[in-house]
Amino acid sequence: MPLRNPITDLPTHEVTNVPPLLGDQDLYAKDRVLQEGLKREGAGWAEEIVAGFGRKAGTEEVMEWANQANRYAPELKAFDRNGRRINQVTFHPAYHNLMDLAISNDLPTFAWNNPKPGNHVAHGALSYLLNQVEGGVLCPMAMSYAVLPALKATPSIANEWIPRLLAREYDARDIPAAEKKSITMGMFMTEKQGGSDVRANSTRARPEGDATGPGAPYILSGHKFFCSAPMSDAFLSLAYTESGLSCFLLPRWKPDGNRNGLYIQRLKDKLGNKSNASSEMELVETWGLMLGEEGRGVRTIIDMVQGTRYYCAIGSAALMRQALVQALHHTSHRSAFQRKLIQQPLMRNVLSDLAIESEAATTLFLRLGRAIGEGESDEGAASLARLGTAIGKYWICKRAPGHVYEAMECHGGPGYIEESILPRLYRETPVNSIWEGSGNVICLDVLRALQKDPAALPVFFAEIELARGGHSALDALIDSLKSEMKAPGDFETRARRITEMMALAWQGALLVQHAPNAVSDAFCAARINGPWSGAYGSLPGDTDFAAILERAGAEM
C-alpha cells in the first residue's frame, strides 16, 4: 500500500478551477498585430529574424532570469577588500544572463547593423519582445541604440566608439573599453536642483590642455542625481562650460588606464526597474571628450533622447501586450457562475477593451519606428518622427498603468500575488512615462515641435488624413483637432489635451487603415465618439466581441 503523502494528500487539498502555468510563449506567432505591422511598416525581411528572438524570449526559463533579477536587486559595491574605490554594482547572475540575451541577439544595435529600409521597426520589434519579459535591462539596451547619432556630432569619438557599440558579444567585466569585446553606453544629465530644467544644471568643465572644442579632453566637476545602468563603459552629460552648457563623453577608464573620477554615490530604491542599477554619481575631476559643439549641449544630446524616448513608447506597449496576454490565459481556464470568466458578458467587454488599447500602441509604434528610419533622408518623415515620438512616448506610457492595472484585477487575487508577473509588470509602466520626461515636459515638447518645425503640423495633419471617410467618428476628430491649433489662447495650458487628440487621431486613423472593422470600429466607438472615461469596460454593447479577442489571442 503506497504512502500517504502529508502535503499533497490533504483531505482539504484539491486544486481544480485553477488555471495551468502558462509555460513557454512564442512571443512572436501568437502577435498577430505585430506579424501584420511588421510586414506593413517594411520589416517583413527581419521576420525570420524577430520571430526566432520571440520564441527564445518567451520561454519559461528567461521568464525566470526576469524574476530572479528584479528579486535579487543590484548592489552598489564602492571599494574592493582592501579599501580602494572601485564604484562598481554587482548584478545576480540572472542579470548577466538577460543582458547576454539581449547583446548576442543585437538588440541595442540591430538598426545601425542592418542599414536598409524597416530597420528600426524590426529593431523596435525586438525590443518589444524581450520588454515583455524584462524592462530593466532595456534601460542600457536603449542607451546603447539612442546613443548614436549623437556620437556622430563629432567623427573622431564616432570613430573610436561606434565599433565598440556594433559588437555582439556582451562583456561585463569592468576594464578600459578598449580591451573589451563589446560595450554599452549611457547618460545622464539631471541634477537635484533642477530635473528636467538641465539648464539649471551646475556642473562645470573646464579643459583639460589648451585644446578646447569638440574631441578636445576637459575635466567636470558637479553631481548627477539619476545615473541608470551605472556600470556603462561610457556616459554622455552635460556640463556648462565659459560658452555655455555643453556635452562631454565620460568613459569609466581614462586613458591612461586609471578609472575616471565617477563615484557612485548610492543606488536609488526604486518603485520598480528593480532589476536595472540607478544612482547618484558625484563627477570627481572627471576626464571627459567635449561632444558636438561648445554651448550647443542640449542640442547635441537630444538626438540621444528622441532615441530614449522611442524605447520608452516600446516599452510601455510590450507591458500591455504581456499583461494581456496573461489576462486571456486567466479567463480562459478560469470558471465562475458556471462559465469560463471570458464567456461572461462584462468580462469579454474589459478584455476586448485592453486588447484594442494594446493593439493600438503596438500599431503605432511601429509606425513611428518607420518614420524614424525615413527621416534619416526624408525631411517629411523625420518631422514626424519628431513630433510622433513625442506624441507616442506620451500617450503609450501614460496608458499602460490603468491597463496593466485592469489586467490584474481580471485575476482576482492572484494577481496581486508576488508569483505572479503582475506586480512586476505593474510597477514597471510608471517609468517609462516619467523617464525622459514626465508628462507635462513631453506635451510641451509636442509645442516646441510644432513651433520650431513649419513642416511638422502638415505632414501630421497629412498622415491622419489618410484614413478620412474609415469612420465618422475620426473625421469629426481631426475636424476638431485642426480647429484646437488655430484657437485663439494659451498653448500650454492645452498643450495635454492637443497631445491627447494628436494621439487619439493617429492611432485611430492608423487602425481604420490597417486594423480589422471590429477593432478600428471598437475603438473610434470607445475613444473618440462621445464621453470616454479612459475606463475599460466600456465599449458599446454592438461590439464585435469574439472577432477582437480571437484577434488578441484568445482561447476560445
Ligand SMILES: Cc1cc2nc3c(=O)[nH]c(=O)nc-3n(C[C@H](O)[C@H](O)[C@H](O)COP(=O)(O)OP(=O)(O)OC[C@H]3O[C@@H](n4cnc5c(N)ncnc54)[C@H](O)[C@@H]3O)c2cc1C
Second form
Amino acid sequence: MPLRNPITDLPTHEVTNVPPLLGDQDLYAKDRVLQEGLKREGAGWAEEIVAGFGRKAGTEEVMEWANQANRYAPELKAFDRNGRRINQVTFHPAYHNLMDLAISNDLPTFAWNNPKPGNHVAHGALSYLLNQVEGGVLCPMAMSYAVLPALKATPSIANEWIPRLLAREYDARDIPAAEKKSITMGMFMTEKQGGSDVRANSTRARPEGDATGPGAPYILSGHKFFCSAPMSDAFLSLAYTESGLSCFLLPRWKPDGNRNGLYIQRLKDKLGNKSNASSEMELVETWGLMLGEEGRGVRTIIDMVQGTRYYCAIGSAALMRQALVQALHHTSHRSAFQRKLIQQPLMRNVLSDLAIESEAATTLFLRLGRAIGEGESDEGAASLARLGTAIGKYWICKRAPGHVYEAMECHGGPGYIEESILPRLYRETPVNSIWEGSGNVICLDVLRALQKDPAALPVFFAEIELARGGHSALDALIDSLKSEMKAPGDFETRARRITEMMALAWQGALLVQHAPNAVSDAFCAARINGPWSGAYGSLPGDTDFAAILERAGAEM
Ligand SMILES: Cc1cc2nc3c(=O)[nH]c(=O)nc-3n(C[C@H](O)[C@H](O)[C@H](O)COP(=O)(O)OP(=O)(O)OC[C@H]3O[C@@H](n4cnc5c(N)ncnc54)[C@H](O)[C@@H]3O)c2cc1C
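Show the form predicted together with the named molecule, please, because up to now only the form predicted alone has appeared in this conversation.
Below: every chain and molecule of the assembly, starting with the one above.
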C-alpha cells in the first residue's frame, strides 16, 4: 500500500512506550512539600503570589526560553563598531525574557518589598520555582537580593541605590543607573591569586580627592578573576587602602557620564550555568564609593555573602525537585519487563530515595528562610540563620549533583540527551557548591560561626531537640553530635564530619516534626541509622514507598 505521508507514516515509526511530553508544569500546585512548608514557616499570606508564579514559570514557553538562553550563550562585545571600548555583553532574547519574568515578579527583592514575617520564606519559594527551570538568571537575582543589607552600611549610598534595586520593571539598557527603570548588582571578590582567601587580593584603592572613609570616592586599580553578571549596573568589590581591605561600590557609569573603568577581558567558558555571563575584569582607574568602614571590607561584604549562600541552597533544592519531577514522569509512562518502571520494586526505592532527599532540602531551606527573617529582630534566630546558612549551603549543594545524576539515570539513555533537560540541570548543580564559598570553606565557616557566637550551638541544639523522641536514630544522632562537639582533637580536620552531622540532624528533626511518617522514617532509617553509602536507592525494604511516591506527585 502506498504511504500517505513519507515523513510521518514510515512503517518503522510507530512510537510506543514513551512518555507524553510533560507540557506546562504547575510548579506550585504539584509540590506538596513546598505548599506545606510555605504556610508552616509563616508565608501563607503569599500563597496566591507564589502559586501564580509557579504556573507562569513552569510553562513550556518559559522552559524553551531557558533552553535557548543556555544554547545561545552570551557573547562579549568589548568594542563598538568604531573601536571604542564599551565592555558590553550580548544575550539571546530568551535571556532577556527570563530576566524580565524574574524582575517583574519581584524575584530579587520580594523580601525587601514585603517587610513582614515570612517574607524571606516566600522570597525563597519564588526563587526555588524559577530555579527549577533556569539557574543562570538566578545569579544576578541572588546578588541583587543579597546586596541590600550590605548597602545599608553607608546611609548616603543606601539612600541612592536601594530604591533603584527595589523597582520591578526590567531595563536591560547600558545607561547610567539614575536613568534606568530598575537595576541589578553584582559582586567582585575573587582574584587570580586568591578566592577563598580574599586577604590575598591585590587590587588597590586611593582616595580620589581629599575626602576619605565611608561614602567618599576612591580610584581602584587591579583585576578580578570571576565577575558574574558583568552587565549589572553596579558591583561591590574589595580593594586595599592604607588601612586594609575595604569594600567599594563600583557603578558601570561614572557620575561625569562616562563609562567606568571596568574592562571585561573575556567571558569564562563554563561547565554549566551557560546563560549567565561570568567574566574576567581589569579595573583601570575605576571610580567607586567606599561602602562601610575603611579596612573592614570583609565585614561589609559578608552581609551580602550570607544572602547569596541562601540562594545556593535554594538553587540546589530546586534542581533536585525538577529532576525528581522529570524522573517521576518518565518512569510513570515507560515500561520495561512488563511493568511500568515506577512499579518495579527497585526503581520505587530509587525514586522514593530521591523524593525524600528533595523533601529534606526544600524543608530545610524554607526553615532557614524563616530564621533569616526573624533574625532581623531576634538574636537567637539571627544565630540560627548565620550558622544554618552555612550548614544548608554545604549540605544541600553537596547532595544535588548525585541526585540529579540519579534522576537522569532513571530515564535510561534519553536522560543523557539534551532535550530531556536533565543534562542542563546536571551541569548546573556543582556551581552552587563551588561559588560563594566552596565546600571546605563553608565547613570552616560553620566552625567560625560556632566560635564567634557562643549562642549559636545552644540555639541549634534547641532547634533539633524539638524532635527528641520522634525517632530513636535521630535521638542517637543528636547525642553523638553533642559528644562530637566535646571531643578533643582538631576541629578543623573534622569540620565536614561535624557539618554533615548537623545537617542530617537538622533535616531529620524537621522531617520528624513536619513530614508524614513514611518520609521521616525512611530518612532516619536510611541516612542516620547504620551504614549509608550516600548513593540513592538503598531505603529499607519496609519503607512505605507508595506513600512517599504519591506525596512527591507520582502519577501511578
Ligand atoms: C561560575 C562561577 C562564577 C563565579 N562568579 C563569581 C563572582 O561573580 N564574584 C566573585 O567574587 N567570585 C565568583 N566566583 C568565584 C568563586 O566564588 C571562587 O572560585 C570560590 O570562592 C573559590 O575560590 P578559588 O577559586 O580561588 O579557590 P581556592 O580559594 O583556591 O580554593 C580551592 C579549594 O581549596 C579549598 N580551600 C580553601 N581554603 C581552604 C582551607 N583553609 N582548608 C581547606 N580547604 C580550603 C576550597 O574549599 C576549594 O575547594 C565564581 C566562580 C564560578 C565557578
